[in-house]
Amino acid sequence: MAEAFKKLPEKLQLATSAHVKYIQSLDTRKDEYDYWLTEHLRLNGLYWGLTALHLLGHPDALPRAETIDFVLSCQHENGGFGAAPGHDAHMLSTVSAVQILATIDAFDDLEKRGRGKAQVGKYIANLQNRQTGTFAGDEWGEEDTRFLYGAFNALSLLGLLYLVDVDKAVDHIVACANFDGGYGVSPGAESHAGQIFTCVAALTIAGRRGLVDADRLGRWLSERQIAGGGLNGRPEKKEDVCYSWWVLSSLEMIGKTHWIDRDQLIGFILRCQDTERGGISDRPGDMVDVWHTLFGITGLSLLEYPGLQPVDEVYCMPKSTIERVLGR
């Protein structure tokens, strides 16, 4: 397979120098308008950045303790993370962090200088409406499956799943399934990649995926596959880049990744890079952000492209640093 990629012409190589660069330069850009609009982006940019650096084989491109200082930074007092210093704590920034410090081995960094790991597993938990075992964003309660998933996430990498209720949690994913084996944001809601992702993860790690009518769900997944080689989110949308993640985990969570045209979609992400400034962006010929870049990477980690390090299709993370947290 690697041999198939070599022939590619250049233009459709990965730039990973260039990507590289990009990612690095992020940080350096507090004279652009840009830089403080996304402010509320901080920490998760931080993650997507760092995890494509750690995919791309490049794990020390960004100063390590300079990583800790920040996402330390970012923390309140009840355990919660917010984007940025100054900012709320939200459920995506505290998952973000934990990635994080997870990625580049500092819980005890988390213990010593942060609030602990039980003051975050507490935070998350609190989060959690008993009733319906679904998840809040914050405090003013917001519920949504991509915060039920964010829990599942942040807990079972702090081992500390025990302190929500996981069943309930599976009940509502269950009411959320739909008659085209697809998943929405909350019951009865329509069947949406992103949203299956966060399902079927989440299943996943409470150790329920037989749940899930593979089958059923593999068809309308493979379905997204469009001219071009592109994958969207839902029917009759345009390709993005960003559908090479939720689509191809949630296909390789359910062993059916060999039902789209893996060689079209490299094509497809491949042609979205600025190979000379570094980036992704969602199509061909767009901007490039760092959002797209990350799952751009993702999706040609899932399909083996060469020189990318293996990525774990349930946390979004680096394999090895799931194994290394989770002994597996």
The other form holds:
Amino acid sequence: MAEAFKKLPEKLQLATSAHVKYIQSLDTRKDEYDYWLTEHLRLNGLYWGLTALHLLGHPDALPRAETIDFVLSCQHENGGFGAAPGHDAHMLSTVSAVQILATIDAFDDLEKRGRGKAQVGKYIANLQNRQTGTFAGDEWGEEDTRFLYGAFNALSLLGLLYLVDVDKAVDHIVACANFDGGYGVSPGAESHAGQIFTCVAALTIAGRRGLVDADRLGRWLSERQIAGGGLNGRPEKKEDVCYSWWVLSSLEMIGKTHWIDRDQLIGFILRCQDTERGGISDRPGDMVDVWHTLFGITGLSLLEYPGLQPVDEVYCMPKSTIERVLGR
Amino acid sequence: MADQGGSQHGIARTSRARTDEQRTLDLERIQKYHLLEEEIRSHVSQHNYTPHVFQLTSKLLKLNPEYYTIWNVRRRLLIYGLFSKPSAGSLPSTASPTSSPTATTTTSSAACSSSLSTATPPAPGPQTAGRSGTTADDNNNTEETHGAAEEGNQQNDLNIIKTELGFTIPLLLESPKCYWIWSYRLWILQQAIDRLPVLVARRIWEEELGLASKMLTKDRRNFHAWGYRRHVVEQLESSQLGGKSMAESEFEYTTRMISQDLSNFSAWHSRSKLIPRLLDERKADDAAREMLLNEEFGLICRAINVGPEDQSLWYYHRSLMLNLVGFVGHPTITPAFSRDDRVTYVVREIEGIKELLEDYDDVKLIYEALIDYTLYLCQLLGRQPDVTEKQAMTEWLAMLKKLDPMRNGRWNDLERDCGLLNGGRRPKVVSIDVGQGQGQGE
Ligand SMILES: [Zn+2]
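Would you generate the structure of this protein in the form predicted in complex with its partner chain, following the form predicted alone above?
Once more the chain from above appears, this time first in line as the rest of the complex follows.
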């Protein structure tokens, strides 16, 4: 395969150093209005950027000590993390915080200088509705399978999955299954690639992947690849780089990655790069952002693009991190 | 994690370079934004739950509707400041099991010290905000004044709820995918259930169904809008709004949506979920059930005849076929069908689809359906494909490989699993059992 890549025209190579510089530059844009308008995503953004850098083989491109300080500065007394200091605690930023600390091996700092793992676990576990098994994002919001997945992801990294009712949560996921093998956002909702990822990954963490109808789901997922090589999220929709992650990781979990055309997908992702200024966009020629940059790179990593570190298809983190944390 | 906004979708790439003038302008906007943010923070830290602070949050949210913490501040301003306090023995408001997930109510913000959610303050004194300035006098305890006060409370709360629903509309028009606006709107709607008389609350939710329909007129496949509609309908059907099943009217709604646009998978999907419920509610007998199945097959086959390249249509067709071969754990349309009935239907569909090939011999979805349904037939009959079937499947697979080389990995697996390779293994047909997804372990 490596031979084939050498033959790609130069602009279709992965622009690693441009991407590293782009991610490093993200926190230097404090004189841009948009930087402040997106503060509610700061911790998530840090997770997206950091993970991309690790997969690109530049784990030290962001300063470790400052990263830990910032993450801990977002924590509340109740254990949850907000998106930035002064922002309310939320499941999504809490999961990002746990993922960041796991990736840079900083759970000790959480224990010594933060509120500790147990308190984080308690915050997340309290967001479970014990009657239905589902999770809310915070004390106000709706329940959604992406919060369920987030909870399973973070709790299992912390070794605290026993704090929640796993069986009830699994029952809820099963109720979200559709005849096409996919999963919707709630029982009765149509299948959607993002929800499929969260449901299949949550079942995998729970050790219940056997509940997935792999043949039927694999078919639905493989139909997401359309002319041009990109993947869409639902029938008759446009392709988008972030689905390289939702669709591909799900295919990987059920052992069907070979059901799509990998070379064409690699070509599509590479065409979405800004090779000069770094970063990857949703479609060729669009504005880049760190979200699509991460999911372009994780997609390439799952497709075994040369030079990238392997990504874990369940946690969306470096495989080496998952092996270290879970002792695999 | 899943998309929470903030990511760029469909915005053309441009140079980030700014002129000095643009940069100065940006810095001015940033300064204004920070001043506003600071002002709100300082008020909140002093527990100033007043209409003035409320106006400040409106201003900030118009600049940045993604700022979830400010939406939370707004909720707290309403709960601890502007909404009426339910008098003892009146509405069960927050105790209602639907007002928030039971477990999550315990994660109150009380423990947060470093943020805007700073410890929930004791409710400030008499509430005057948004009302005519009178409050129920605690000493004045007679039934009459009590009732009048309650009416006043409900009027106050109704006004707030209506204003809040109005406030989010322009924001939703500008950022229709912003999760936080939707989440806040749903919270406000829940307040209507918790704080208002059933009939008043019901009217508000009925108007909301109108909004959901309007959104779907603008974008027929909007995933969020369909989900939102489902949620609104569920509430309208619930006993807390004095509702009853809306399966019939929702079914008609999908018919209307489909007649406008056959390629609307969301509408087909919704239909597939409604039909079993509809039949149960109609107390349909076996003949009525079969009639509906025939109608659905007729509808979808006419659509496929016009647009056989459309995946949405085939997904619905397959869902009907699965009704025949059994999809364990899910409601079916015709539970009383005998095996012979099922076989007859499957054979009829296979023959109909073969006829499609006369006009469309280059549409891969047709070949895929033929292979699928042939396997369904074998499964129903409890046997392996015979020689003729194997030969047909081999030809169809060859067409699939030719027409859809992107998925050759899948076609190769299918070829192997069906025992179509020379000297192939025993076919895997039986394991294509449609109920396997419900099994345990792997
Ligand atoms: Zn995207």
